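Given as structure tokens, the chain that follows is alone and in the form predicted on its own.
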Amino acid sequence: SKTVSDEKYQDPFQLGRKDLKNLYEDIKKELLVSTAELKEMCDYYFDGKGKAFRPMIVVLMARACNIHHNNSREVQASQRSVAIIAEMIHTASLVHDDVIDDANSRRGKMTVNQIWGERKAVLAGDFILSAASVALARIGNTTIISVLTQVIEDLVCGEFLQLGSKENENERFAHYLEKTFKKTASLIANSCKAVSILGCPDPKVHEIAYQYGKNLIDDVLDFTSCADHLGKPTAADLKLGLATGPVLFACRQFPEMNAMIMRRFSKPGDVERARKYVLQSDGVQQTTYLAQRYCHEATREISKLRPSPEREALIQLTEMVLVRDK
């Protein structure tokens, strides 16, 4: 029918734009602080140049759940707050990640730690988190508070998992997937769950929203989106001593990589050799298959909701995740 095909080609970013208008201005209002330097640091990443990928998913999920529940097309103020809080938590984690990784650039500009130094960067990340916590408390719903504070716990645990590694190959893969869930998927999964709780009383819908977000893993993209110019993220990750999907798959074909993984690619020549192994193996292809499995699962979950342009947009987002460049 005509309406279905019209719904099929909704650009997710167009569809969510109305609800995300002034998103970054609203975030900056949450970051009111007396110290000029701290204000400047906190505002630095909220320059409106990001794709606002996470808030976009959250507002689309909010509308999809509202439509499913009572055909309401409007996003509630509390649901929009969840989108703002999700972006604040995400950004605070980036500020802290850059300190841990000693990164010098992000989104095409210098990192907070490069400009202001590590100590101040840690404090800026803390401040953004505290502002997010205040905004979260203002929603005034204890269930939502516990759902979203889970994200902060997961981010910390995920970072700890990333700093460790496992001897056993099977354990190592489970470790990688758990780390990936905690560091990237938990934020989207729990934010989706939060807006579904605010919009619909049915626990089945909350589970659908959570499972959709959980399967929208974008960490595997570190490679899949760069299969052609594989070098960049691989080399960067390897230099940090991180064994990611393609490396772990390649290790099954080239067991000599095991020793390199265990010493976190610290010996001279490790990074180059590991890259060669990854390129000779089907690691990137296997990782792409893995990403596709997750995205199909996300689509299967969200398809349980009543049809709507927002639901279609969320399905389209799963496909965009597979090809998007970081």
Second form
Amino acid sequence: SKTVSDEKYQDPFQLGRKDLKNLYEDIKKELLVSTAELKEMCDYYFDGKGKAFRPMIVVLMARACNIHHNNSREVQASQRSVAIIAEMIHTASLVHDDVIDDANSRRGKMTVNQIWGERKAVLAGDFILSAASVALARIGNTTIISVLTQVIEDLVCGEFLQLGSKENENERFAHYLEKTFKKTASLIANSCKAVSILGCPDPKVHEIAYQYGKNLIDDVLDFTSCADHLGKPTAADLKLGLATGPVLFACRQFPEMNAMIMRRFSKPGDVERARKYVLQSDGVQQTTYLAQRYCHEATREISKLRPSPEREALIQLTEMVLVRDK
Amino acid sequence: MFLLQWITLNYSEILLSWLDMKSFLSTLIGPVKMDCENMPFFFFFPFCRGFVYDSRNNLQMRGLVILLVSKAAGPSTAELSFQHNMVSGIYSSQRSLAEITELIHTAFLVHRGIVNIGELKSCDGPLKDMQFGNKMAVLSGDFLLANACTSLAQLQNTKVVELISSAIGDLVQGIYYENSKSSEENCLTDDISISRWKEQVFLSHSALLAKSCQAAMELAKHSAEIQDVAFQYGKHMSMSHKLHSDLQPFVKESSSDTMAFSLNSAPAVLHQEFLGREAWIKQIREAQGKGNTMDYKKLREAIKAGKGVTSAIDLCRCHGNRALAALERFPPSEARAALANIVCAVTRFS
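Could you drop in the structure for the form predicted together with the partner chain? We only have the form predicted on its own so far.
Every component of the complex follows; first up is the chain already shown.
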């Protein structure tokens, strides 16, 4: 497996830095609320402390597509807006997810619902979404509106899929992948597609951008992979009753896990037992293999674009994802 | 109002297959004449069971109003080569917009039902049930909103998307104001002026309808002037409706004397404005019995004795007149008459 590249390549985060400067400030400007408290709630996660992984990908993709089309390295204002809107949609869904999961911490601080209560948290999420929609409309492109609205729909469907579960083992994995795509990959895939549409008229490029984003597996397959963490399905996910990649693979070797999955690890001792089974099985290796396949697919797609530092950065990112520590 | 109630109850059927209003009504009750002078709807008052609304919120006929406004405005003079799908004077995009508006309104009815887990007491039932309820409420509301967004995108009109999205933002802020004060125990009533009250009520009760009416005009490529007509109608009619609703505890003879009412309703806010904050707080304290029970009968009498009720009625009629004035700028039609009748209904007190 590939390791993270050395100084030979530029740090992908550097390449997009200029465009993403003031990203969070600009997001806050979109959140025009008259009440101080509601404003505070909406601004809460846009504190600039995050790595801005998603906006970075979007901006790099925008550049790569622009270069491919006409050698322009400039990011258009509308493309930058897409990065902003994607981040807002993502955050709005996080705020709601935290209410749904009754979570009390995220990114090292208390959740919005923990501080202000569930009622206001839901409203804050709704407001961020509405502000994202207004910004989306202002780009003035109906195709872009359709592409990014798809994300909103997918996010909700993903949540519903998460609620349901399949008895049949084969169905279960397909169900899991579908849910995973809708919840996480759809945002990146469609954002990439959107900026490619804005940057280049060639539909083949749009498809490349979309496929890249779709295959960029993030923490989707429960990849906390730093060497020490390998083999540990996140306890938090299991407690939520979410069967992740390693668990689903392990289940094939240890059918006893079926019952645990169906009851969503609710019995005392389930989580521990699940972890043990995963460690004993080849669940992690299988998941790693699957993740690598996805990442190779992403690399294969993006390599079809004209060479550029941005294209290289995007390739690098697929590798980084594989070894990224949450 | 029987007709309107019937329409509300069978709403989705109507939206999906909108018939010519006259023939529709006549299948129900026989031939109907609908012009402003006769105001035939009021013939049905004895059969009236009241408007179908939820507890403190709007007309569940937002969509119907949008359809009527669409019809009343008529076809636009601009060339609409893409809009060949017009049934009974309403474009399919306008019909879709009416559905979208209802979706949004319903989504927020659902989101309003969410409870604060931290404030629950044991008498509220098992925590797990409440958490599950919250989960369902968030998801269902989100589902409805996502559907609304998807349908909005399909309208292929960025101005409409912007308008409706901003209306959602308004609605959120309006609901936020509604929620903010209610949890504070010491402050049962806001210290706000009537103009501030109107701003907040515009957000929570008018913005969605007003902007949707305007958006319906945009979909038919009507002029800015016509768009404004629709907006003004939607705004003022819904303001009247809210005032009408707030006044019910004070004007209805049959309502129970001890029935509670909101201390932030229009008559109370106006009463406070005339009386001054201190005197109002004093009246509230006098009406508060032991253990924080409120003697609503006493408070109601206090408000009725002041100028709050009459000025709320005046304000209601004022908005009603502005709505009617806006309508004058549409050509005469049955749809326009129906819209005028709605205004008459929400400004009538007897």
